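Only one chain comes next, encoded as structure tokens, the form predicted alone.
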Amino acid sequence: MGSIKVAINGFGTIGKRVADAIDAQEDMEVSGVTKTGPSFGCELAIKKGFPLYCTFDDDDRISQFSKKGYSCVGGLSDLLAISDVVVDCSPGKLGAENLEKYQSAGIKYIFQGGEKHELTGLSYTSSANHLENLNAIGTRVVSCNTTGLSRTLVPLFEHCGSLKVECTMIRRAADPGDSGKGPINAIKPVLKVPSHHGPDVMTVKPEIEINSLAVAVPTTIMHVHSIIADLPKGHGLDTDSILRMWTDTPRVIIMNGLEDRIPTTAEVMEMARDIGRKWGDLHEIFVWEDGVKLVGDRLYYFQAIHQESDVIPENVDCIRALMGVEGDWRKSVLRTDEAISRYYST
């Protein structure tokens, strides 16, 4: 198989970066990136030399962008009949509208996690389900928080065999460009319990059994995750073996928050500015060493998550399962790793 033709509907926070990520990837290339209209978004397209389409296949709002001075191939029905998969990054709601223009042009799907598991009844994420995404039609990469909670829980219950979990989601208010949402000055507790962000990992493991609270707090930065995990009997686990577990585990990262001097999410993202990662994004799951300690039976931790980013490796990999280029998930994490690495770095 040739390049695998990727089109991106919807060039926002994580349309861009998955656009980057893609670029990178020897197997993939950008066939156009869709904007609903004119805007600075549509300079930064034209610079990476990604083809640029209106998102409406409407010829008054496709002209639209010439006057602005911006070159428009055409709608969103011209990208999709010259692309293999689409990856929807289009704002929460659309995806049923959207799920029926990519039925009708053919072509497989990814949505992210802002729309539900029944959209597509099929969902992804790399280390837990990549083998039941092969060759399928269409799926949606789970969100940010679920994914940061597969990349850890995931190995626990591969080597368990069992786990029943709870967690407490303390949530960032809004993304850095977000300037229209709060809370503001205020802690906002979501009064639907349990949250939709535990459950939603038994989407891509059905076997984990899991509940979350969520409350959201006034930063931009990061999602923090307090969890406590039930481990069966005869488990052979104690924390080291633990955390060398996750230091195995990819797109994990173990520090120490007292002899790394990096206790807070602050920290965490100024240290993926200082080692040169794209718009300071962290692609990892942070996980603070000295905030693990398994008593028992019962395993406490807290991780974190940078919601702008983290789900964007995953996509490559989901494009690769979609496409059946590749069945071992680990091969494709380590291809698109290095890709995204290299890309950065040049």
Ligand code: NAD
The other form holds:
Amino acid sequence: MGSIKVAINGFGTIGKRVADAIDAQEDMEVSGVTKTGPSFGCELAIKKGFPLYCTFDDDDRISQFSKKGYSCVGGLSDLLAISDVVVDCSPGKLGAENLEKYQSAGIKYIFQGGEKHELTGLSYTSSANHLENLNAIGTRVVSCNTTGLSRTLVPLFEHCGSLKVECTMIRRAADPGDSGKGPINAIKPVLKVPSHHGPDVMTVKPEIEINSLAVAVPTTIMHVHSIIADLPKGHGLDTDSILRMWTDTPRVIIMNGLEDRIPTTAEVMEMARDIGRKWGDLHEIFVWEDGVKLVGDRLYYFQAIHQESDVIPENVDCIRALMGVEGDWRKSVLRTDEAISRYYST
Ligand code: NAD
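Go ahead and give the structure of the form predicted in complex with the ligand, now that the form predicted alone is out.
All chains and molecules follow, beginning with the one already shown.
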């Protein structure tokens, strides 16, 4: 098969990152990206050489782009017509409306975690259910929190055969580029109890019994998860072997808060900037080694999630699953990550 042509519908926080990650791969290309109208994000699309389309098909809206000096190739329908798969990166809750457009264009589709599982009836994260998504028409890459929980819980579950989890999501209030959200001087509990975050893991790994609480705190850079997992009797693990298991798990970084002098999310993000990916992204889930402890059969740990970027490589693997070109999730992950690494080192 030739290069997979990928449309990005919505070129915001997630869309621009997914576009770069696809551009990095040898087996796929960005067929175009959409913007609702001329705005500062168009500049980036043009600079990268991504064909720019309008989110809508009407001529009035398309013509607004040229008035601001941006060359717009056409409307969403034109883009869908030349693509194999669309990655929907629109703000959450627009899914139902957009799904109809994808279905009538007869194109494969991937939604993001702002949409509910019920929209597609199928969800995706590479370590949990790549095979289940092989050759599917459409799916949803789960949210940043669900992706993070899956990365560390799925290998534990696979070793133990069962797992009961209680966790608290300490959530960033807003993304760095978002001036419209808060709180700025308060801690805001999510009063819908339990929160949707933990149970969302069961859309990709139903066998994990998990519940969560969530609070939003005045920070923009990362989420932190505080996790308690009850392992079944006879699991045969200790704290060190759990750390080794995660060391061998793709897209998990383990560092020692005290010894590596990386005690908070501020230092974690500074380390991420040192890696050199654009926007200072951290695709990996960060686990503090000295915050992991197995007491009896109960495991305690903390992990940090770069909310804007942990789902980005998952979208690339998900495209390979939907297009049926790679059935082995570990091979896809390796291919995705090596290509991204080369892309940012040149
Ligand atoms: P965003 O607001 O930064 O970007 C959304 C983009 O879509 C904007 O450019 C907007 O103009 C455009 N848009 C508006 N209406 C549209 C429409 N009808 N069709 C297509 N595009 C439209 O949002 P985001 O943070 O990139 O979130 C996108 C999705 O990814 C959501 O489902 C969100 O829940 C999910 N997600 C976000 C994060 C995060 O931290 N930002 C993390 C994981 C998943």
